[in-house]
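One chain is shown next in C-alpha cells, namely the form predicted on its own.
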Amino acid sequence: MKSARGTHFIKDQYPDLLKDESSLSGGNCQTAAWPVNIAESVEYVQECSEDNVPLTISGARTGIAGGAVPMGGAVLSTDQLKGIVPTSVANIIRVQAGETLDSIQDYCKAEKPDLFYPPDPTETTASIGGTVATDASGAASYRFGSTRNWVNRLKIVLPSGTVITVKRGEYKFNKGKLKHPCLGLLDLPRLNKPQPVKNAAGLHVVPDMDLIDLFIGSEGKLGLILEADLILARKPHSVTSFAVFCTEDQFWELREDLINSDLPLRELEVIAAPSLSFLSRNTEKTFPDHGNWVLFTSIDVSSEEELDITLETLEMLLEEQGISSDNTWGGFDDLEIKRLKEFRHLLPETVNRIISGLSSENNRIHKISTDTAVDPDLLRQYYGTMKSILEQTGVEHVVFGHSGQGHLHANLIPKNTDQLERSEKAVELIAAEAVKLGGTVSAEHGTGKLKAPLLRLMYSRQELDEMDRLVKEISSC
C-alpha cells in the first residue's frame, strides 16, 4: 500500500491532497494512504482507530464544503479503489468507491447502452464514495431524485476497522429503533419536526427509514464507503434541453407554467441577475441582449412524436410570456446538449476559478455559498430575501441553482478580508431565513467544515447531541 509519513513532505510532494473545491485553507496532516483493495483500507483505518488518530476520507475533493480537508491526523484517498462490475441484476452494478460519475456513465456505454446512471451532480469527476457519502443530488435530481435513490447495497468499513454490508431492505428501523447483529441496538435521533425533502444537513432521519439510509449522506462519520451497489436506470428515447434567456419576471411565470404543464421535465434550473454580465467580464462568452435571466429544462422524450407534442408545448409557453425563439437555446443531440450543460456549468467553474485565485493571494478567502433549500412554492418569496441580504453585502455574488426544487445557491466573492467577514455573515442569514421558511441549511453538498456551524440554526442542541451519540455509537462497534 502506498503510503506517506510527515507534514512537511506530505506538503511538499502531495499538496493536492490537502485541498478540495472549496478553497479552505490550512489543510495538514501528519500520515496519508492509498489502498488498492479492501483489505489495506480496512488495515489503515484498524491502524488509525488502535492509535487513536483522526482520520479525514479522501475522495476526488470536488466537494465545496471543505470535508475532504484535513486538520490533522491522517488521510485516506480513495483514488487507488477501483473496479466496476456486473450484479445478478441485469440494472445494478458493484462499484468500488474510487470510481467516477464519468468512468461509470462509460461503462454504461460500452457495457450496458440501454441503461444510464440518473444522479447528475455538476462535478461529473466527482468519486462514487463521495457522492453516496454527501447524497449528492443535481439537476436531474429534479426527476431522479438524490443518490440515496440508487444506492441499493453498500460495503462499509466502521471507524472501528469493523467491515459490514448493508443492503437495502434488509433492516428496517420501526419507529426510530433497530436491532442489527453488528451494530446493536440503535435508536434514532428524535426530531422537533420532520427534515425537509431535499436535505443534506445532519443525519437522515425518519422513523421507519431503511438502515442504508443511516449510511448515504453521513459525510465519512459513520464510516468509510468501500463500495456501492448502484441502480441504474432505463435511457429515455431522446432528452432535449433549452436554455431561455428572459426578463426575471418572465423566468417566474415561465417556470410556474412548466411546473403545471404535463411535460416530463427532467431538470428545472435557473441563473439569475447579475450572472450573466459577470459571465460576459471573466469569460469569452456572449449571450442574447434579451432578459438577465436564464431558464434551463431538459425533458426526458418517449418517441419523435412526444418530441413534437414537446416543441409545440414550449414554443405556446414561451408565446405567452413574449418570449422569442430567437432567445432560445435548444439542445436535440448528444453534441448540443453537451454545450448548453458546459455553458450551464461555466457559472460556478467561473466563480472556482476566481476565488482559487484569490485564495493564492489571501489564504483567509475560501469559497463563500449558500446551499440552501426552501419549499418550491416559496422560492420566489425566498429569492426576494436572498437578494436583499446579497445586495446589502456590497460584495459581488452571482445566483443559481435547482429552481424546481426550491433550492438556490448564491455565491459571494470577497476581495479582502472584509468582504469575507461580510459574506460569511450574508450565508448566515440566508440559511436562517431558509430554516424559518421550512427549509434547509444543506440541501445537497453537506455540511463538512465550512457549513457546520449552520447546523445549529436548523437543530436544537439536544437534535444534534442525539446525532453525536449515534455517531460515537456506531464508531465504537
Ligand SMILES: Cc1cc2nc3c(=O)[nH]c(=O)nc-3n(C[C@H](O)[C@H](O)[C@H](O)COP(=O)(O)OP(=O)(O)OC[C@H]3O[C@@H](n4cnc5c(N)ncnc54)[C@H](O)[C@@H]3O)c2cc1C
Contents of the next structure:
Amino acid sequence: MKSARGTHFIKDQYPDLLKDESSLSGGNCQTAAWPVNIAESVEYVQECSEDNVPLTISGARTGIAGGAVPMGGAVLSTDQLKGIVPTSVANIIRVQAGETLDSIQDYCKAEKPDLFYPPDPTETTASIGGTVATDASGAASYRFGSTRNWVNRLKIVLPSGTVITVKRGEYKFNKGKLKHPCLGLLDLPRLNKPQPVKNAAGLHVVPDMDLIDLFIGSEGKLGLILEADLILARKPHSVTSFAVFCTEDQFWELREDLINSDLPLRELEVIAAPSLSFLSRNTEKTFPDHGNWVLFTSIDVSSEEELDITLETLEMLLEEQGISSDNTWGGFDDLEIKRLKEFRHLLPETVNRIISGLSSENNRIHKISTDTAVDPDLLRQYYGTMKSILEQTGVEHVVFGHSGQGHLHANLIPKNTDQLERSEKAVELIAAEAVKLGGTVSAEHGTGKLKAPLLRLMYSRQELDEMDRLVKEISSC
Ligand SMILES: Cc1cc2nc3c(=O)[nH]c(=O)nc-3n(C[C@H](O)[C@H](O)[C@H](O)COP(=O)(O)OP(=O)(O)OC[C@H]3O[C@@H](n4cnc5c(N)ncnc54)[C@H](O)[C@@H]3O)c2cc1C
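Switch from the form predicted on its own to the form predicted together with this ligand and print that structure.
Once more the chain from above appears, this time first in line as the rest of the complex follows.
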C-alpha cells in the first residue's frame, strides 16, 4: 500500500493532504496511506486503532469546514478507492468512496443515459465518500432532498477495523433503540426537540430512522465509508434554467410566486447584494445592468406541452414583477445550463480563491462563512438580521445560497486579524439567530473542525455528551 511517514516529509511531499477548501492552516500528520481496496483500508484503520492514533479520513478535500484537515495522527486518503459497477437493480450503482460526482455523471451518460444521480452539491470534484459523510445537498436538493435520499447501502470500516454493511430497510430504530448483531444495542441520543428538516450539524437523530441514516452525515466519526450503493433517478423530458437579475424587492416577490406556483422547480437559488459587484471586481464577468440580486431557478418538465406552459407561466410571473427578458439569462440546452451552473459556481470559487491567497499571507485567515438555515417561510426576516450583522462588521462580504430551503451562505473576506475576529463574531451571531428561529448552524457542509464550536449553540451539553457516547460505543465495536 502506498504510504508516507514523518510529519516534515508529508508536509514537504504532500502539502495538499493537509488542507481543504476552508484554507484552515496548521494541518499536520505523522503517517498517511492511500489504500486501493477494502483489505488495505481495513489493515490501516486497524493499525491506527491498535496504536491509538487518531485517524482523519480524507476525500477530495473540497469540504469547507476543515473536516478533512488532520491535526496530528494519521490520514487515510480515499483517492485510490475507485470503481463504479452496476447492481442487479437497474437504477442502483455500486460506487467506491474515491469516485467523484463528475465520474458518476460520466458513467451515467455512457452506461445509463436515461438516468442521473440527483445530488448536486455544486463542487463536482467532491468524492462520493465525502458527500455521503457530509450528507451533501446543493441547489437541486430543493426538489430531490439531500444525499441521504439517494443512498441505499453502505460498506463501512468501523473505527476499530470491523467491516459492516448497512442496507436501507434492514435495521430501523424503534423509539430511539435498535439491536444489531455487530453493533449491539444502540441507544440514540435523546434530543430536547426534533432536528430541523435540513440539517448537517451533529449526528442525524430521528427516533424511528433507518440505521443507514446514522452513518450518512456522520463526517467520518463513525468510520470509513468504503462503498455506497447509489440510487439513480429517471431523467425528465427536459430541464430549463434561468438566472433572473432583479432588485431585492423583486427577488422576494418572485421567490414567493415561484414557491406558490405549480411549476416543478428543481432549484430556487439566490445571489444577494453586494455579491455581483464583488464578482465584477474580481472576475471578468459582466452582468445586465439591472438590480443587484439574482434568482436562479431550474425547472424539470415532462413533455413539450408542459414546457410551453412552464415558459408562459414564468413569463407572466416576470412581467408581473416588471422584469424584462433582457434581464434574464435562459438555459434551454445542456451547454447553456452548464454555463448558468458555472456562473452560480463562480461566486463560491472566487471567494475560496481569494481566501486562499489571504491565508498564505496571514495563516490565521481561513474561510469564514455561514451554512445556516431556517424555515423557508422565515427567510426574509432572517436575511434582514443577517444583513445588519454583516454590515456592522465593516468587512467585505457576499451572500448566496439555497433560498428555497431557507439556507444562506454569508461569506466574509477579512483582510487582517482585526477583521477576522469581527467576522468570526458575526458568524456566531448569525448562527445564534438561526437557532433562535428553530434552524440549524450547519445545513449541508457539516461542522468539521471550523464549525464544531457552533454545535453548543444548537445542542445542550447533555445532548452533545450523548452524541459523543454513541460515537465511542460504535468506535469500540
Ligand atoms: C466551490 C464549492 C462549492 C460547494 N458547494 C456545496 C454545496 O452546494 N452543497 C454542499 O453540500 N457542499 C458544498 N461544498 C462543500 C463540499 O464540496 C462538500 O462538503 C463535499 O461533500 C465534500 O466532499 P469531499 O470528498 O471533498 O470531502 P472532504 O472535504 O475530503 O471531507 C469532508 C468530511 O467527510 C469526511 N470523509 C470524507 N470521505 C469520507 C469517507 N469515505 N468516509 C468517511 N468520512 C469521510 C472527512 O473526514 C471530512 O470530515 C462546496 C465546496 C466548494 C469548494
